[in-house]
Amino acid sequence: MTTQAAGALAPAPAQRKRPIGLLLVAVPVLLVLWLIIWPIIAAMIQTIWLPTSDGGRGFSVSSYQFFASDPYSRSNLAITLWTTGVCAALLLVVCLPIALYLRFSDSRIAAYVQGLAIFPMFVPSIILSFAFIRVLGPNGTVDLLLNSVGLPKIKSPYLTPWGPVIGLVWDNIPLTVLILLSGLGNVSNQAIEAARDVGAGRFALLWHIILPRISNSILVAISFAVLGIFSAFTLPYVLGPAAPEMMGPFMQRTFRDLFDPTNALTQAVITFAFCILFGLFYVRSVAKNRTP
C-alpha cells in the first residue's frame, strides 16, 4: 500500500517536464515582448500622450482626429484597403488552380510549374520592380514588341494603382501556393475516387470535397498575404502613384520628409489595428486546429 500511495503521489512524467518546456519557449516569448509588443505599446502611448501648451504632457487624441479629418490620409488608407482586397482576390484566383494542378497532376511538367511558382520567392522586391519597369513600363519590352508589329502602345500600369497590385500578387504567389498545397495534402485520393464513382463531376468535387477540407488553409494563406500586402513598402513605393499612396510609403514620407514622427506613429498604429484584425483570423484558425 505504501508503494502504491507513493506512486500515486509522484508527479507524472509530463508534469515533471512542463517547467523544461516553459523554459524552452521563454527566450522567444521574451524576445517577442521586447522587440514587438513593447514597441507597439510605446507607439500607442506616444500618440495619445502628447505635449501640451504649458510644456508638459497630457492625454489627447488630436493626432487620430487629424487622420480622420484629413482627406489625403483617408484616401491613402482607402487605396491601401483597395489594393489589399484586390491582391487577395487575385492571389486566390491565380494560386488555387496552380495548387490543384500540382496536387493532382503526375506529369513531369508539374515539377517545372512548381519551380516557376516558387521562383518569385528568391527574387528581391527591388529587382522585381526593375523588371516590371523594363517590361511593362513606358517604352518597355511590351511597347517595343507592339511597335515592331505596328500596334499601338498599351497604357502602362506603372505609377498607377495597378502597378503595386501586379507586383504584390507576383511577389506573394510562392507562399500562397505552398500553403494551399499543404492544405491539399489533407485531401485523400480515396475520397476523390469515391466521389467520382458515384458520379461527381469536377465542380462537385471542388465544391463538396476539396474546398471544405482546405478552407482553413485558404484562410491562413489569405491572412498571410493580407498582412504582407497591407504593410508593404518597396513595391508600392517604386511602382505606385505619388498620390494617393499606400500606408507604407505614406508613413515613411511623413517621418522623413515632413519630420512629423507623431503623425507617422499614428499612421503606424492605425495600420497595426487593421493588420491585427486579419491576424486574429489566423490565430483563430490555428487555435481551432489545436482544439481536440
The other form holds:
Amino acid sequence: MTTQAAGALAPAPAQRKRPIGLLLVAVPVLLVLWLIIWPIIAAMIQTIWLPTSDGGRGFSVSSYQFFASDPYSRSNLAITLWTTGVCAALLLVVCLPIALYLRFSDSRIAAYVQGLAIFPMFVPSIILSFAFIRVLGPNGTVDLLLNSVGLPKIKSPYLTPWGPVIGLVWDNIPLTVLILLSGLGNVSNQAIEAARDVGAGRFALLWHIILPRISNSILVAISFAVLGIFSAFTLPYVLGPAAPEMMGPFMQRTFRDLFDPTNALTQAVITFAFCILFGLFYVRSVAKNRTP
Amino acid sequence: MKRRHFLISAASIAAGVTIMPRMTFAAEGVIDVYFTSDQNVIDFWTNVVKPKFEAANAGLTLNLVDGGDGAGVAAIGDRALAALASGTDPQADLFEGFDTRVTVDGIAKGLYVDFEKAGLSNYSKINPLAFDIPTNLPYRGSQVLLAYDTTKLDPANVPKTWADLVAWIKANPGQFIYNRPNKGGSGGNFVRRAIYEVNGKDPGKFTVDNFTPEFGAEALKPAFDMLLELAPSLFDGGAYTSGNTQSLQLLGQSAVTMIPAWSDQALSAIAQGVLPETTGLVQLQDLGLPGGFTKLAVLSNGTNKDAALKLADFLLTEEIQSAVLTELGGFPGVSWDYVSADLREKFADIIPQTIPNFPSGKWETAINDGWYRAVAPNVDPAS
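Alt. form predicted together with its partner chain, vs. the form predicted on its own above:
Full assembly next; the chain just shown is listed first.
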C-alpha cells in the first residue's frame, strides 16, 4: 500500500494505440448513451419545455414548482428518503457482523451462513412480498407461533412504512454482504496479528485496523443499496401504506392511473437527482481506489 | 444495478433471439387470443373454452396469450392498426377484456369487426343491459359484492344496505378493509358505491363524458369525506391493501371479517380453498356495488377473422354461458332466459336485476387522484 502517493497522479505511461480495445468498449458505452443517458436528457427537456396556451412549447418550471408546493408530493419524497436512510443503517448493522464472521471464521458452519446470506438474491421480490404477508402479516406464521406459546400477537408491519423497510433490507443483504466481504479481503491477517501482539482488544481491532481498511467498501455497498432502494417498486407497492407512497409507486401511479406523463417525468427527474448524489459517492470511491 | 436484473435481462434477450425467426407469421387455423384479464379468466379459457371449442370445430385451435393488462393489449391493438395500414398480418385475432375505444382511430379505420353486421347467431341473446358500442361484444359480467366470515358474523345479521354496512364497520372497528381504488376493482367499486350513496344512489348521474372539474368536486368531495370518516374503523386504523388478491388473503387469514370482492374471484377462491367454505357472499339490496361486463373485440384484418367470429359466437352459447356461472363464478353476458333454469334459480340470490356500471374516462382519473389525496393519508407515517 503506497498511501503517501494517493492524490498525486503518476505520469501516464506511453501507450500504443489500441483501436480494437476502444471498439470493444464502444458497444457498452454507446448502449449506455442510447438507453440511459439520452432518455434522461430527453426526460429533463420534456419537463422544462412544456406546452403553452398558444399551442407551442416554451420554457417553464411549473411542474417542479407544483412538486415543491404540493404537500402530498413532498411527503412522498420524505418517506422515500426516510425508508432509504433507515434501510441503509439497518443493512450496515445486519451485514457488517455477517461479513466479519464470514471473513474470520474457518468453521464449516460459515459456508452455510454464506449460502443463507446469499439466498435472498434468488427470491423474486413479488414472491418475497406475499411470503412476508403470510409470515409477518396479521395472523401470519409469527402470530401463530407466538399464540401457541401463549404470547400476544405482534403489531404487524404489513401496510405500514416498516413493511417495505423489512422487505428491502432482506432483499439487499446478499449484495451488501458480498461487497463488504470483498473489502475485508484487503485486511491482511498479519496486520490483525500484529495489532493483537501489541495488545489490541476486539473493539480496538475493529475500529483502528479493520474499519479504516474497508471504509471504501462500506461506501460502495451503501451507495449500491441506496440506489436500488430509492427507486424500489414492488416491495413498497405491495407491503407499504397507501399514502405516503415511495417515489417508485408514486411515479407509476401518476403515469399509468392519472395519465399525467409530465408530472411522472418530473418525479423521475427528482428521483434521479437524488440517486446521482449517491452515485457520485460510488464513483468517487472507485476513482480513489484506482489512483496508483 | 443488481446482478439479478442483469442476468434476467441477458437471459430474456438470449431467449428472444432464439425464438425470433419462428414468430413471423400467424398460423392458419390457430386463433391468437390476447387477454387483459386476470389468471382466473385465462384458466377458465384453458380448461373450459379451449377444449370445448376445439372439440366442436375440428382443425381450429386456440393460442391463449396473457397480454398482461389493458396497456399490454392496447399496444398489440396499435400494432394491428399499423398492420392494417400497411396491409400486413397483425398476428392477433381476438382481444379479451378490451374496449375498442382505446385504440385511437381504430374504430374509424375499421380495425374492429362491427358485431351488429357480423351475423352472429347468438347475438340477439345478449343481455340488453350489457350493450355498449357495436365493436365491443359483451360475453361475461362480474360484480363486486361483500365477502365475509360466517364464523364471526351470522348471515342473519349481515348488512344489506349501505347505511347498515357503514354502521356495521363502525361498530366493529378493524374488521373491514378495501383495496386502493386504482389497484383493483373490488376497492375501486366500493369507493364508487360510496360516490353513488352521496349522490342520491343514482347511477344515471354519471356518464363517460359529463365530467367537469366543478361537477367532479361537487360529486366526489362528500364521498371522500364519508370514506375518510370511515378510515379509523378500518383494519389497522385505516390501512388499504394494494390489490384484490391481498384483500382476499387478509380475509383468508381471518385478519378481517368482511371485504368487498369480485364475485368471480371470491367464488373461485372458495372453490380452490384460498377462502374457507365458511365464507359468505352478500350483495347490497338498496343499490348493488358496481361491476360491469367484460367485452371482447375481433380484428377485421386478422388471418383467422372468420374462425375468431365463430369463437365469439360459441362464447355466447348456453354451454359456455352456464360455465361462466359455474366454473368462473362470473355472470352470463346473455340474458338470464338463455342459461339453464336450475342455474337461474341457484344464483338468483346474489345476482340483481341491474349492475351499476361507473363510467371510466376522466372520472377514473379524478377518483384515483382524489382518493389518494383526501382519504389515504390519514395514517401517521411514524406510527
